[in-house]
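Here's a solo chain for you in structure tokens, the form predicted on its own.
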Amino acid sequence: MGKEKNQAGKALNLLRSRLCDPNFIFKPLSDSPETNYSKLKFIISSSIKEACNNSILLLGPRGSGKVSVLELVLGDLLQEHLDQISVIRLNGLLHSDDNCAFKEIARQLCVEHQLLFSKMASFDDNSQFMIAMLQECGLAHKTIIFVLDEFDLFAQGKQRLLYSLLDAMQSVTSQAVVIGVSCRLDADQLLEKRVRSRFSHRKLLFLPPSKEDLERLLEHVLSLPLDSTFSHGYALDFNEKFKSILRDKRFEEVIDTYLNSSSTVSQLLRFLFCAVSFMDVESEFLSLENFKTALLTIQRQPKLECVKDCSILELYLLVCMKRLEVKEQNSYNFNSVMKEYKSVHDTFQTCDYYSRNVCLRAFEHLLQRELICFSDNRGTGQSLEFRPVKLLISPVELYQGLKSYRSCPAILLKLMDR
């Protein structure tokens, strides 16, 4: 039995360290031509190679893996071209000013070359100096790659780093590459037009991974190899066992239910992290409760939790406007509210029934919580019991919120049903 909680533990080690390897998540199928990551190298290393000049742009939601497949294949190049290759690493949100891009650039040239920076160079001493590298490295076949992050933040103003940048590349002599990383799919539309005519309309789309994607990503990942320091049959048996989950109806509906609101490759790497350390070593395989237990923790559901600390009158009346609105009363109020709670009563015959005092300080309490809101700011001068409000929690929360209430009356679990 020792010897099987070392093995679980081994796995549940490994598992956590691939998920946390860009190397290993983004690289699985580089000798597929098809890969971002195939494409981009193949890219820049033909730039390299024929001494040519290149630009590129890297498109895809935050999370996409964008930065990660371009960091994967800046480091295989590197070791590739050890002294043909300089990087430059600019980012829009610290350089987007013309002004401090040309002087961060400089900075790093210097600091690659090992020449000395001018803190007091001007603005045209820094442009002309980078012209005069980029001529230079030309010359001596060194391609200088710049990475221009949140490119987008560099086609606002008058786009003199990007005129500069790329009508200098025009030059025989030059040769570098330009690559734009961003998330808007249309930045290449904010360029001007002498801009545009100089860029090269490459571009990448990083999108989030298709169901069969998603599939081959879980399979590599969460998969133990066979031919490695575990036991054989070991390594069968969680394969197996994982494949099993994988073709559960019930997974899916986990993975639906998390990717509908966070669809990146990012984000689900931090959601598989969760489930594996959900992993119980006694039982030494992954299960379908780990992934179930995941989605609980990493979804935030403030609204449930304000659910939690509700008191039975305040559920009730949370229930009457589900109750109201289900009647198509889209707009009503307290008073509204307050009729239904009595026909409730009168057709059930709850023993929770409360005077109206106390259920109109309930009601404030709904609003403070905010799981109730007032429909607009019309009304502002009327008197609270007569101002239109609606619910700011979902039928699906209410009910969840509803279950999991430990003292929750039967009865509110039965109208929510109705």
Contents of the next structure:
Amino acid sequence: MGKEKNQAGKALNLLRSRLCDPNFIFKPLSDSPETNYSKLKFIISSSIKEACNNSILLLGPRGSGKVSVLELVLGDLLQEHLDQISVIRLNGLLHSDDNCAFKEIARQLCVEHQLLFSKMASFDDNSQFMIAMLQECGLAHKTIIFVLDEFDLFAQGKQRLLYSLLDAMQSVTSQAVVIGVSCRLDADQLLEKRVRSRFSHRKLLFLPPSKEDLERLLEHVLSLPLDSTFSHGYALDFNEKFKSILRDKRFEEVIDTYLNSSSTVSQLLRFLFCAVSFMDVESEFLSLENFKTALLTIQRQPKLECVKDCSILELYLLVCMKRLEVKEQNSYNFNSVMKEYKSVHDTFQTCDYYSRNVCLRAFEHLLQRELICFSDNRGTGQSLEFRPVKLLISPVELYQGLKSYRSCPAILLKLMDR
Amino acid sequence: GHHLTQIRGGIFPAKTLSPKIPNPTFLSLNPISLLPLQNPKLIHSPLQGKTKKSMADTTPRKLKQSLKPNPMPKNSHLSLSPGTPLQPLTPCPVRRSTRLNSASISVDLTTPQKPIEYIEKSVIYNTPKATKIEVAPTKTPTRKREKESQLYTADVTFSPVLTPDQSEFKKRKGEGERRIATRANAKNGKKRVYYKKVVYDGGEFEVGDDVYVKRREDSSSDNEDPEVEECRVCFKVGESVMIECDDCLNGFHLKCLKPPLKAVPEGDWICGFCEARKLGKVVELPQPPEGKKLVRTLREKLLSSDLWAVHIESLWKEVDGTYWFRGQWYLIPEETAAGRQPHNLKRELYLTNDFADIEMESILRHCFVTSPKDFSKANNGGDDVFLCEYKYDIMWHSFKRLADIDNAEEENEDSDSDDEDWNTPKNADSGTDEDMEYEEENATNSKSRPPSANELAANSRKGRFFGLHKIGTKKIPEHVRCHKQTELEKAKATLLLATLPKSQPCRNREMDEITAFIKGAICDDQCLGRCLYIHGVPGTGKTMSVLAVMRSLRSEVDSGRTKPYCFVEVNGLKLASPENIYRVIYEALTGHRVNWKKALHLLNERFSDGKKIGKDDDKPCILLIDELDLLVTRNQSVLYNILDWPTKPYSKLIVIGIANTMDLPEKLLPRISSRLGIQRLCFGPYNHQQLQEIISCRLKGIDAFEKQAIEFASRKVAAISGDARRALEICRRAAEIADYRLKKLTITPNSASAVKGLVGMAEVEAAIQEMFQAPHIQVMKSCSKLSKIFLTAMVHELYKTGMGETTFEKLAVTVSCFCASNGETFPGWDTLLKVGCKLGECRIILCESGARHRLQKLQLNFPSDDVAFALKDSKEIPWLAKYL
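Can you return the structure of this protein in the form predicted together with the partner chain rather than the form predicted on its own?
Entire complex below, previous chain first.
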């Protein structure tokens, strides 16, 4: 029994480590010639072999595996052409400033080639150094691969970095590949026209996987290997159970609900990780329940949950604001809300009436929860009561929230309707 | 006569030691300490170099036996002399017609590989008997070949008298001691005289020539120097035509072959012996007749490490009247760390970064080391033609391609100016001579220093970079040499933007205009400074044309038809700030680095006040400023200063500005536009015929493209931008797609062009799609279900209200209506918000941050028709169509 439990733990660890390893996920997708993997590999390896320059854009929504596939390709190429490649990695979030980008390039080039790097070097020094290195490496049959993550951020300002890089690539005998990675589909339109003219416009589009691919991926990731890692019987049982889950209609529903909103690979992996973590080590196998719980934990409705956590007074304030909006009073502040609150109290003689100070604190609390917000940034010096605010929750959601509230006063629901 | 023997590593046989030292001589082993002498500038003769070491020292000094290869000198790109004649200098029969240009597959690796540490190098010289010294201040473009060959035959008869007691082996104690001596000697007024060309012992040797030198002074075989190789079958030297086997390099008479050949065949030819050997048979070469020794040619001796080949760097006469030269060694592949590699050609040599000073006596005769391009042309070049494509770093054991001659020349020029820069203060103040010397050494040569504790940073030292010599491959990758390019690969290579086309079509008128402008500005005695503004959209050949004009002008200067000038090229986008341009210009003109304020002051002095300091300062100066619009500052002072100089009477400055916008001068202050806008040149976008011509001009002789495909690409580009770069890139991409299809896809192609491996319309179409089309439609088609509904709702809102902008609240209501009426479950507002934000990230829609929730403003980033097109036939949710 103890051994069995141990096996379940081991299986859990294996599945989790698989889900976190992009190589494992994307490797089986790399065989066919139609995949981005083989296209990208062909472009880069042909620039290595034929000594030419290229610039490529990898486009696609976040989480579609752009960087993972790129890393897979680079890893393979580094193995094939040992010390003929040096990879320089930059990220738009860190190096969008030209000066800083050149410095980083020089630093990484120095590290790659065991040269001494000086922090004090000026912009000119670094840019000339880069060009000199491009030339030298070209003569030594070495390819420099520049990976520019968040490429769109490099396209801000004067675009000196891109211009120098691409201009050097068309004038010096160099071997370089510039790979831009971006989730903006219009990234190449952001380039200035003289930069765009020098860019060679290879584009690879990363799309969310199709349904069949997803099914294959599921099976690939969540089945245990039938080698000696696990006892044969356990692995067979595990896989059999999992297959039966896969065939289950209810499982399909769960997965579909999730994929309806987010269909990229990384989103799916996150979901699976969550589901696998819910696996009961005692019962030793994955169950449908795991996936259902995972769906609930991963698809949250934060606004509704916020409403659930509100006090009765805060709900009153929200309802009052909603009523003001219905009355086409577009701009309101704490004072006008208080007026409405008072009038509601007067008409319906509610039992919950709080003093103005208490109400103000509730109002502040609502601001902090981001259920309401200031309608503009002007008048920051003004005191809180006079600044116009806006409701950040739609009437429909508010109504839903009130209905699911534990002990919502009936009067509030009535007020919502009127 | 006296002998001097140098040993590089290893143990020299004791028998060669001799107690008698006829004449004290000195042979340098340490190139670094000698390098100041080797400044390329000094080569230009007759220049009186300062003697840094005296040869007239009376006490015999011992030569050091160094166990390691020396720390290697400057790693600049030493080009092969472009003027090296390829014709045989001796009257020998035509041996062969073709040289093997592709690597032979089977290589016999039987030649013992000698690590460089144990190679002994001997240098021998006899009493100098220089007959005539020709001082050539300018390089004579053509050499008198007949005379030379006569002289050459005289040289053949020379054979040094070698007796063991004349040879001398010296040991040098240490580097440090020697350097001290050097410095001390530098103070004596003795001078070396440098020459550009020396006629020595009947041979004429010029800087940049390649020669054979003796390796061992006692090997008697050095004495025999057969000019003509003997046939391997009949062992006679006849006047009839001989053919060379491309494998074993042996020569055969055509008539001695079995069966005899009538003419030299095209392509590679391999002799019957080698063929048989390849088949695994034991082959016995015909033995020479009794009593006749097989005579080896110099080439054979070189390739079996019995001789050396050296590239002459500089020539000089020592104080004692002996003639010396500084040489750069060549290595045969067997002597490198990597050994002979399968792709090495039989006649391949490597240029090393190892230098030595050698007495002229040890020269045997000329050999001809050529670049691969020249090598393939030199089919009848005789036996002494070799190929050198790579440079070998003996310190790091790494290979690097030799830079093109063009680049090398530029670099030499750069170092010229650097040297002047260093020399100026030296002459002014001789007291600090040593320091300066040391500094200079440091500055020019530390690239090649071995790593030490105080290694210099690679990226910052006054624009010089250190440690670049470290870059090099340990082994030349096989695919570079052995791979035979397919037509498609050739096409890809020639379509590359970096490839300089042989001719630049379609811009003749503009180039003529630029030439006329520059010549007009230079050739006047006055040299009126002028400005030219060139504008045009990107990729229309503006910079390329100007550079092409400058190249042709430079060749005119070289041939003396035009006055010399200096040319400075600045790119506005590569400057850190507009003001930096002063610094860059000043550095380019003088080689000094100062800050921009000082540079502005000095440039003002030079151009406005007409103060000329250096000797080059009265040359006209052409300043090319690319991307001129980047120099516009708020008060436009940078542009004003630069454009004001040419109007000054003695400035001799010509400014050529390049930018994209046509109306840049009009946008500037009137005082600038009046200076800039007078002469303008417009580069219009290329039309489709021109683009077609540009592409087909590059693709001449390569059968890779269908004609319509090129036309299609050029028409498309001409309609959009007229950018030649785009057109070339489209074609290259199309070739790449075709190549990919050939190599990776196994599906049988259906069209006729695809079968032939030609690039057809389909590939060009695909390339154009990729370049010009945003991929949003594909993304919309494959995005998640909710995203599709979201987009449909956006379009629906747009139709309903007629307003492009909507808020998330309205949209969510629409989506919930959609879901309710079509039996979908509404996922909840927060999920929907997330979906919207993801679409916003891809820029399919434009949206505010998600924190705004229901107030978030949304707008489609693409036409609604695109969305309708993408989603209309969605199989997953067919009901979308009715809202679109």
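Residue numbers count along the first chain shown, from 1. Computed from a predicted structure; not experimentally measured. In this text, rigid core is short for the largest set of C-alphas that superpose within 1.5 Å between two forms.
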Relative to the superposed rigid core, does the CA atom of K342 travel 2 Å or more between the two forms?
-> yes
By the 2 angstroms cut-off, has the C-alpha of F42 moved between the two forms once the rigid core is superposed?
-> no
